[in-house]
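First, one chain by itself in structure tokens, the form predicted on its own.
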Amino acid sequence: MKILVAVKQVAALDEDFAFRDDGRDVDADFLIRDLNEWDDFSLEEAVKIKETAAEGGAASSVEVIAVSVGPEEVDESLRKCLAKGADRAIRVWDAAIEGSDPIAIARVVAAVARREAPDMLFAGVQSSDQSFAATGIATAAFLDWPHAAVVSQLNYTPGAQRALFRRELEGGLLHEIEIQCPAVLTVQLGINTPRYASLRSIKQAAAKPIEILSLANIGLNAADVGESGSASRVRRMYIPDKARAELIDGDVAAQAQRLAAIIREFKGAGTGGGAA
């Protein structure tokens, strides 16, 4: 059986940064990139299932495949997945994918899932850079598979038709439910403790191939991705104006007088003249 794990290489801001000339993103030279934290937990959960199956005598029964969408620099995060226990790594890229929103990315992941026919698909609840929490659930919609979000505990036997899991709800509530497989689960932080890759596994991962797929390889075209295939687009990115705060002292009359003056200032009327 196969478990497909969708992973993302996220970007964090350096201390100093500048926007691109088009104003729609931060200049790539000012970004620090790494494997998304949530995806690290989902990968660990898949590897744990594989190891449990191996302990039961089915050493080759579970294959963990990490898949990511992005340019060549994403290989660094995929090799980290290989070093932590993934059996294969797939990267999908085409120039037309540039500018894709989470929905368009989900369309790509779903196409890879149809190609690989996994028994389960794991993804992190959200990414640490954009926090849309949309890709995993949108992938399930494109596949028409059962899905669940914010999974904090999973009980799944490889090859089983159903999986039992617990998910977090608002207000500290927990929801325990059974789901039919294949299914898409988005995994929450804390479901396990992600392992550190050993030096030996890092060296082995560096020698493993990463399968590169184009849009044509997965049955998609340029209209399915990029801005044309997205439900949203970035118009501009900017640093918001710094807010001001003032503690108004005095009695009620003094506070009211100062508040009226602030309102006049805000409206551009100045502090003198006019009706309060």
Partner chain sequence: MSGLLVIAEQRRGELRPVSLELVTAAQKLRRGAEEVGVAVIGAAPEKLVAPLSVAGVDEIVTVKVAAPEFDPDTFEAAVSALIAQRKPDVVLVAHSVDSFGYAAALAAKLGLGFATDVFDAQRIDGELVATRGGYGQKVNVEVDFPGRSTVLLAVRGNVFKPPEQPASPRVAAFEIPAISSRATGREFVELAAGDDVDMTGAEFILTIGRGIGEESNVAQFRELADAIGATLGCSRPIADAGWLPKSRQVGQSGKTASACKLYIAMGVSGAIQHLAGMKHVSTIVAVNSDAEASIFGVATYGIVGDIFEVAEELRRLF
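In this text the structure is predicted, and so the values were computed from the model without any measurement. Superpose the two forms; the largest set of C-alphas matching within 1.5 Å is the rigid core. Residue numbers count along the first chain shown, from 1. Compared with the form predicted together with its partner chain:
Remark: with the core as the superposition reference, the CA shift of A18 between these two forms stays below 2 Å.
With the core held fixed between these two forms, P209 has its Cα displaced by under 2 Å. With the core held fixed, the Cα of D27 is displaced between these two forms by less than 2 Å.
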The other form holds:
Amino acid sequence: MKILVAVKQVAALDEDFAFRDDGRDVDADFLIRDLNEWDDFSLEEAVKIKETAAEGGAASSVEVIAVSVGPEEVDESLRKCLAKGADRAIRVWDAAIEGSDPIAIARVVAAVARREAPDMLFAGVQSSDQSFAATGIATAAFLDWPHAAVVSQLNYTPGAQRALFRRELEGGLLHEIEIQCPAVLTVQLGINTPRYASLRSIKQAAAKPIEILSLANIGLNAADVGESGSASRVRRMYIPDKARAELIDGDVAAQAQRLAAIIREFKGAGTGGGAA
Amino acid sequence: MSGLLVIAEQRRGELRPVSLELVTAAQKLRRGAEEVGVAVIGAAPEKLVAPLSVAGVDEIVTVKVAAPEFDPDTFEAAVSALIAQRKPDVVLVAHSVDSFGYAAALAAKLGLGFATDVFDAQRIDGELVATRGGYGQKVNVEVDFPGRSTVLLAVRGNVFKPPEQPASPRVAAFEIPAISSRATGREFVELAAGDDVDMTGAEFILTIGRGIGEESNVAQFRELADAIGATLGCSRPIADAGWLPKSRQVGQSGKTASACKLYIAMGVSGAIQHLAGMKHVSTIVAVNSDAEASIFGVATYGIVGDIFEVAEELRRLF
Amino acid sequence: MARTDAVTRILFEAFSAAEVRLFYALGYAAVAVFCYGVYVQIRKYRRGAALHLEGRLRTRLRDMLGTVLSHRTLDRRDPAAGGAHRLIFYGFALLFLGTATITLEYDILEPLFGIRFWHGEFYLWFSLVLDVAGVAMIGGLAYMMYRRGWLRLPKLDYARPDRVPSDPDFDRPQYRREDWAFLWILVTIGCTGYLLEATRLVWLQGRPDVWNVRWWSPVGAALAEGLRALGLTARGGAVFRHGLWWFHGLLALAFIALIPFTKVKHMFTSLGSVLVRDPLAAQRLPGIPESQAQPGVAKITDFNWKQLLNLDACTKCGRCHEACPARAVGAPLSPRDVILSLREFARATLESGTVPDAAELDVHGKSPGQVSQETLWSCRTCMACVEICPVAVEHVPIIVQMRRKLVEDGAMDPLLTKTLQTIHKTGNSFGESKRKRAGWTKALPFPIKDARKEPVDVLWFVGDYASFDPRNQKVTQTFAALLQEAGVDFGILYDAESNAGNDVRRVGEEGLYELLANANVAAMASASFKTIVTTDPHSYNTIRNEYPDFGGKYQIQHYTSFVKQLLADGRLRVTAPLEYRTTFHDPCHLGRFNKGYEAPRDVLKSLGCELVEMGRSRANSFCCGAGGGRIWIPDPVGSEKPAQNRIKEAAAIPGLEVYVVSCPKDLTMFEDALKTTGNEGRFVVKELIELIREAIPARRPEEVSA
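Structure of the form predicted together with its partner chain, please, following the form predicted on its own?
First the chain shown before, then all remaining chains and molecules of the complex.
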């Protein structure tokens, strides 16, 4: 019984960042890397399913495998996943993968899934850096698996034919769905409370090996990934001319005065707020 | 070579307003006599023809399916069939919870050009170029789709203004074979309403975020909101922690401050999910001790300072 | 006239041989029971984890004897108790030694070697000294009874904040019973001893070598006069004496036999505890050996033998309970009750023949004897408990080691979890990029040396709060200007500096602490400097006391002693003396932890300020509540915060103008408390550095900070 969890090491911008010479991305020196916030939740959900099955005395145990696509620095995030309860970790990398968009990455993840044959595949709804919200669902298309996005509550027994879940819609509405398994589900924040991985457990997880796969290992070639395998191409990246907020200066009293004036002006002009 | 296709969204029998915004986006990308068609997929699609009859729509295509609500397999099959027949240059869907469930799968399966959360699009030298955000919305990214005859764009809501003029577009039904879906939609569940607050209708909202620190500080801001006549809202972490009911959460998954005209965000950093729910508001005042907080990028006015001090001073003036 | 040479007391006089044999048999039995009891206790301690003690035994013995004989730890904050206990201690010791002396002669020296000394002058002085000792002991005991029964001191109240009335171990009547039994039995032994003396005198009134020297046992003699006056005859005296002798003897033997099973064992356990104390107990926490699988304490047997001994040394004196700031504001923590719970747990599980299964040895939870999460997380690691404990119980390391297990399990407040993750990612608790750490230097009109690039005399370790918190940044900038004006050759580590880790360690995230400590030690190794100065007491504590374990041994000062030296050397001169009425709040990590009480006061006085001490000052300073990671844990809604409690204490000083702090966290906590207690406008909270700046106005027109 396997659950494959696709995770991403995302990049946040450091202070005073600069663009690469070709202007199509930020200079890597200015990127701070960490595990994608959504992946904390999807991994935790998988580990919870594993632990519940073990407590209930299930016949076969559930193996949670974390998979990510990226160069060596991604190992740090995978090690965090191992510390948080994943049993194994897989990293796929090849120079050709550079410049891949979510569709190309999904092709890679699907290939790993074909290799591992899990019973379920979890991913996060989106990544906090590029927020495409696409990789998980695109993977489902390559596998031709049933799929659903924005899962905020899940009821799944390992090995079952069906799973019951709720997707979180706009406006705080939930939609209950029953889906055939195996399936790909993208998990939303707040579905559970991710556990803390102490540094000690992260260090000890260093003992668990991370399997490194190449494109050849998973039956793909260079044309399947990178720019040639992507559905879009970055032309340029730039800092937007943001209409900078007008900063209200002065001491706190002056600032509050100005804010009060804005409020009163709004109330005088309009119908006044809908206070509750 | 054959026009633009907009996929409308509906839920519980109502047309989702973002569908109309897509029409405006389509207008921007139209070339010459290209037609804009809007597809509405559902169990009773003809009921939504009226609200979709607006200027800019040349044709409304109704697709009758078994699933009354959104279902990924259903939409993928229906839209694939539409694309196969109509061969549009551009397909526009909303960047929404529904499209999260199927757009990428469609793009992957059909080999479409694909970009999501697009807030601007244009043709440069005949090429379709879309603009989206990157690195937590701190930069803009221009993407194009070399070699793709059809491009699927998921467009951000509350960016394009919906057309106001009514019109009388052609209506045609599009037949597709029965779709066997691998998922079954069941009931809708309203989150336990903490209080009967109408966030989407509120014109004046005061939102608190992680910056308030502890639960015991919520009371101060609740009181302030009452004093200034605002509806109290919150960002996701506050609702997740249970300090305020989910019904007060503003953001992508929470409520959209649709009717809001004045939005004051205190201690809110401006994570993308939250911005999605309020960045469209005409007057936004952000108060945060971090001068680099993303919220200042969308705010009209900004106060860099201690939110508690500002709150206290403001309270004194009401 | 009797020859005083021959004066002595004939033991077992008028007892039959059978009685004597019976007595000896009972005596041996009592000793055997005593030995068995000791064996059970020692077996219990040995069931704990191993520990290698540092230091030489001789030094430890000398220190222990000094502490115990002087009773100075008992005098602290309760000189009456100290005095009374001295009487009991010395009284009992003398009485015991006296009996031992008799045994020495009677059972060993005389039969084996024919040596006799217990007669004549020696015997008479012996009798007098022991009589006085008896009075001292009973007097002390009487005072203790008065304390407990009439004064009803709050710290002797066994009401506990970490349980509710419905819990089975909420009320501990057995403690009260044991306390009173102990007092009454000892008093009875003492009093019957005198009665015994008196009745013997009445019985032997006809014997001049007894009767004529009776006033060498003044109490006994006085009682004898009284008894005779009541009509007791010699014959009656004999009978009573015989009965009292057995009663007194049996009671005493029973007392001895029961020592290891009762509160009385504190006589030994407290000596032992003081002997094996760690003088750096809370300042320098123990690491986790690589070999240890599970970090921290999960089972009672994870405690080492010294900690188990600590548990038994506690005499429930209540000083730690009184001193604890968490308890004072109603948090579910009393250091006393943590120790007592664990003690009960150890008794229940480790004193029987076999040790129960691991599942029953879990010390975390809410069952009797266990310690709950809420209790452990309430601790501010301010060390008030460790510092005041008369018998060297080390509460803080026990709490931290239990926290290590909670951290491993992720059983923490979500905000704390997030903060630890943030510190791991960015090296600071604010989540700011490392590059921004020295952002405060940009506002200065002069550059600050980068200690990584050029050698400096003084390395200034700035710390998290001083670097990133806007209010504290002003203080940091002021200090930089002062150093500059004093001509100090100083530099900082810029973005190579990380959170020093003091509080991370005290939260129990030892792995993250190791990461931070190693990173900072490596950063300092790449720099060239003579000494370190820091404006952050938490950093001061850990760099001074704990970094040596990570290969970082430095000469480090807190800024208060550094500035004191600068003033003494004339490198800084007070040109505009202040006349504020001030009070000084000793920061825990500078004062109580590292005994840095005087330097800040000397500096304040050099500035011309009038210093009025608060009631709780120096070693008894009341923690602001931010320590032990509590600044990253929200306080329960509606509760009083320790900082508010402290500000109210200061507000009681008439005419107070400035509340002076010398720690960044104190500044934050107290400025907040000033507002929330409604004292804003009555006095201000200022960092000592800001006062120094005021008294030494900048020579340049452009001042760095307000």
